[in-house]
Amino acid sequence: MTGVLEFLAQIVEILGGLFHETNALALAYMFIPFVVFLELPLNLMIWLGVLRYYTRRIYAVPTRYPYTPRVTCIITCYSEGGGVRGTVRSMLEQVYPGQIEIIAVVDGADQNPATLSALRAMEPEVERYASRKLVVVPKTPRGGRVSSLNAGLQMARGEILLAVDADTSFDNTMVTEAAGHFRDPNVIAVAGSLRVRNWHDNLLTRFQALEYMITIHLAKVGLGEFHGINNISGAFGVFRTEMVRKIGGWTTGSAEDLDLTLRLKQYFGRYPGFRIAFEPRAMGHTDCPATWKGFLLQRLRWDGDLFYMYMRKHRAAFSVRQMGFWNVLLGLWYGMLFQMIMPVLIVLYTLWLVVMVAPVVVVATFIIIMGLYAVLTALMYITALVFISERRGRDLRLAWLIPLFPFFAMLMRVWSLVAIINEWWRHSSQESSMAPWWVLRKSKR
């Protein structure tokens, strides 16, 4: 016990001397390359974008003329069973006055009779809804999510196309909010916002709910104001149907959402007026992993697929001629530097610190770093709560996690490096559960 108290006393002593020259230089070495040059500019852009969004919402003249094109919603189903009914009902109950065509594609229908039966049992219920139609497509061979999306695309008759997962539900104003953006002929896609539906299950789901609030609900509002949306979520994306057909639909068995987004952006160099909008009021709700094993496997796939898309499949596409200057800049800065290079730098620096510096200095520096990140998290959280949140009561119940969130984020940075190495070394994108192995093996290495 005495040794522990002495160790803590040494940490306090070092914290008290942090403003001495040597400690200041050590901290500068840590924060200048990582925070000042990479994170801080991104956060400032997000804050400015949120302020612009909030101001525009107050002073913008509302658009009054009617715009209700036919909407096709492709629901990709696999093993949801009766849970798929919630997704279908959330589409049936949209307040959107136009027609909504729901195409539910059951992948591997013979292996998933419960999902197929649940959908067919809903057909009489759908008939009671005006301007709503349900088409159930039993796809016997399992071809993966991409195969289901392309099957639905062939049947789609709507001008606007929604691609959603069968375990995602929506606020009843979602279609109205998303469809309004397509009044502008230059809008080729809209990214919607996502909330964690099972946020109250345990500590892990609460962490993910706070993460979604900051990295999706807040960050995409800010980035969207500067035409900086880097990815349209696979759980919930809205597209101009003719544009999706023009690029050939979905073409990969893994990370199909990022792949489609990058292929859409490859038209921006020739058509600089094109843009991808973000609509925070188009809200979807999805279940996140409730176990650490499921969570780590999900992020292993997400971060590994990011490396695969940026460094292998679409590496040659990052040219001003194809994507335009702004998309190339954001792709390099946010997609590559912030999401792939920064985890490597942080892990390498941490290892250097552990090897070269006394343990008490390491602990003291770590406490300061986590404290500063907690302050940054608190500022982002307050910004989201005040200017964007439509469920403030629920979001307030996540506030107590702010001091702990930097530790969760640090763990994710380390795990991102594991995912990157796993993809680089093992081509893990060809082992995804999103499609059978014989489909994934056809993709280029």
Contents of the next structure:
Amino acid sequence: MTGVLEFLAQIVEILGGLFHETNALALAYMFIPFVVFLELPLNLMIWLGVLRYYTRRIYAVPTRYPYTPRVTCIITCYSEGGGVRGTVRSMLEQVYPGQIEIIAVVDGADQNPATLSALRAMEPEVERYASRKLVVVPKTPRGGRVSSLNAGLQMARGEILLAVDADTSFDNTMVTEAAGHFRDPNVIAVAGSLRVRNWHDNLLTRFQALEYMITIHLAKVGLGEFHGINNISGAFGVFRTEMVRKIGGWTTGSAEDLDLTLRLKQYFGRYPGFRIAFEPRAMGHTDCPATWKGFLLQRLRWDGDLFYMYMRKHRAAFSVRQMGFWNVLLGLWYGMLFQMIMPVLIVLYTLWLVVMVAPVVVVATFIIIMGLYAVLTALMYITALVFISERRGRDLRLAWLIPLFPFFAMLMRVWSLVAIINEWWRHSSQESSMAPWWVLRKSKR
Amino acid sequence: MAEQPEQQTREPLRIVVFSRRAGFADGLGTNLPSQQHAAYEELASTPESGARTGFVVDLESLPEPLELIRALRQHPEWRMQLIWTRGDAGPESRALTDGAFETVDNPGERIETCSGRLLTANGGQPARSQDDVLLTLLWSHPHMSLQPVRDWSAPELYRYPLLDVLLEEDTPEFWLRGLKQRRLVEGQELVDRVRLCPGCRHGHLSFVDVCPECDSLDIRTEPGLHCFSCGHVAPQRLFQDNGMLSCPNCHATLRHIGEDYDRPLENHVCGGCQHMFMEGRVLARCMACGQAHDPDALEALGVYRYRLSEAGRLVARTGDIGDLYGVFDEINYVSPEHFEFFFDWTLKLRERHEEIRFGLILLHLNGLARVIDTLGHGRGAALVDSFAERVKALVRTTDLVTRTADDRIWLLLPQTSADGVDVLAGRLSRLMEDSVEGTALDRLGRVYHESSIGMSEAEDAAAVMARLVSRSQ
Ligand SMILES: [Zn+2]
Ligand SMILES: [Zn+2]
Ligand SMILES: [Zn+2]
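Given the form predicted alone, state the structure of the form predicted together with the partner chain.
Zooming out: every chain and molecule, the one shown earlier first.
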């Protein structure tokens, strides 16, 4: 007992002595360069991007001349049952004045009769909406998400293609906001934003809601201003149909969304004007994992896929000639350095610290670092709340998580490393895929 | 039926055929003497009487067969005769005729039966009113009934062609209502049920949906929205705000269905007051008088095929016996209004002088029609006369008498004790039995009475009389 108290007293002493020359401060300074040189520039860039976005929005001349191309929305359904109704209904409810064709592809329709009948039962409801059409496509051999998307692509008649998951629903202005970008013929895809629908389930979903808000949503707004969007979420992506057809649709295999993004980006070198826009106001709502197990498995797959895409499948594509200088730079910085090398460095540094110095110093250093990150998080949070958020009331209810968020972020970094190692050694992207093995075997790699 | 009139032997049975086809009458395959005419006018020019005639109308060769049938049914000489048809008969011809000729096995026998009934109908008297004609016709033609025919131009949407051709006074609707009220006809088959304007009894109604708030006609179906934050329900267009949806009431932005708003069940909107509702109020607007009514306030009218009732058959045989009751009008008669007035006055008088005693007697001569039917008009009338004489002998000069609904005779007996009323009622009741002694009937009618002790202070004359009438039914 006294040991513990003594231990705490020592930590306080070190922290109190921060402003004098101490050993701990030296250690903290050793860590701070990571923050300063790797994270701060990125954060600064995001801040600048957000400010640019915000002023651009304020001084934007409203261009309301009619531009309403036909939009096709492919909803990939599986065992969602009655849950698909929310997705379809949110598409019907779009205030978009143009035509919206909804293609609901039910994968493995034999195994999922509830999903199929829920969709069929919606037909009279669809009748009530002008310029909305629902096509239900039952696919009897189960072929995975990619084959559903490609089946939908074949039938799509819209100029603009939306690929969404059946557990995601949308704000009613989503299509209007997203479709507007395609006025610019150089825009080949638009990334939308996602919010966590089940955020008030538990602490984990709240953390994820905050993460979506700061590290995903805000970062995308900021980087989007510098044309640095590096991925289009699988739950929700908007494409120019013609482009998706040109690159041959989705390819069989895992990480099909990232794969599609990277294949689209390969056009950037030849057509420097091309870009992927990000629209913060095109908002989707999705359920995130509510259990730690489900959450960790999801991240294992995501980070594994990221590594697999950059390091194995598209390494050759990562050239200035193919993607353009700016994209390679941002891709290297954000995609590789930030998301792959940083976790390794942080983990190695922490291990080194534990081995080299006294536990008291380790804890004190850790607290300082977490404090620094908490300040950074608070700044990002305020930026998001002030400049970006369209649901401030809801977002304010996450504020109390800010001091705890760095721990969550730290955990994510460590887990990212696990995912990379896992991918490296076990080619886990093959096994963790949603598609069954016989489809994977046909993959071109 | 009882006695055979001698003229029947004089006049032969015959069939008159209307057709433009040569030899049509011979082709009918009947052994009765027949003559063929090409038009109605030819028949009018022949002087023969037609008591034992049956008609056959060839619907296919005549230009206006329906006109001809109507003319026959309206002609005083021919209207009671059997009219059969050949060929495709429309609903109107079917309502006016005795059916297809080919379905008749023995036309001669049918003509004979019919003319026999015609001779005895109406107590042997000639028909005097449209009621007499109609009842006699229905009684002597067992295959005929009052058949309604759908007609968009008829006020009640259906009309009765037989009533139309026989009509002499009133409107067909009033006539039928009178027949029904007197229970001379009864519904045989319900053909349809129509709803009529309670203001003018026209069936031409237009049903319109109106706003339940302001009764405006200007309503339309329109998608509506229901704001979750304030509960406001309004048409979607009022929420549209520069490519977004925002509540016109609380200004909340509605982004996501199920989260900020939903679709209300109300999907009708009023152009006048913008009120949203699920179902409009339905109003039935009369195309004749222009009034609008609640559908529940409409008068439902069952459209029946009518046949003669038991009472109707009786009247058809005896004829109108209303005038026979007239003999009672010679006994201290006052009009029903005066009678009620005096009765009321007596009741009021009793409130101040409790010792006043009086009585009311109702003679209901419901057996009279049967008496006439059994004994014949002459003997029946004599019987009623003698009954009236004997009633007159029992009535004091101060008693008041009146008559309502032909067969109800009322006596107001002032200054009479309850016992006195009982005694007089007993005597009258015996008289009812005595007067028909020796016939197959048991009594001429029934007697109902009430002394002033049985009348409460709350009752007025009309109430007491209604009480006795209800006992007599
Ligand atoms: Zn109104
Ligand atoms: Zn509201
Ligand atoms: Zn009317």
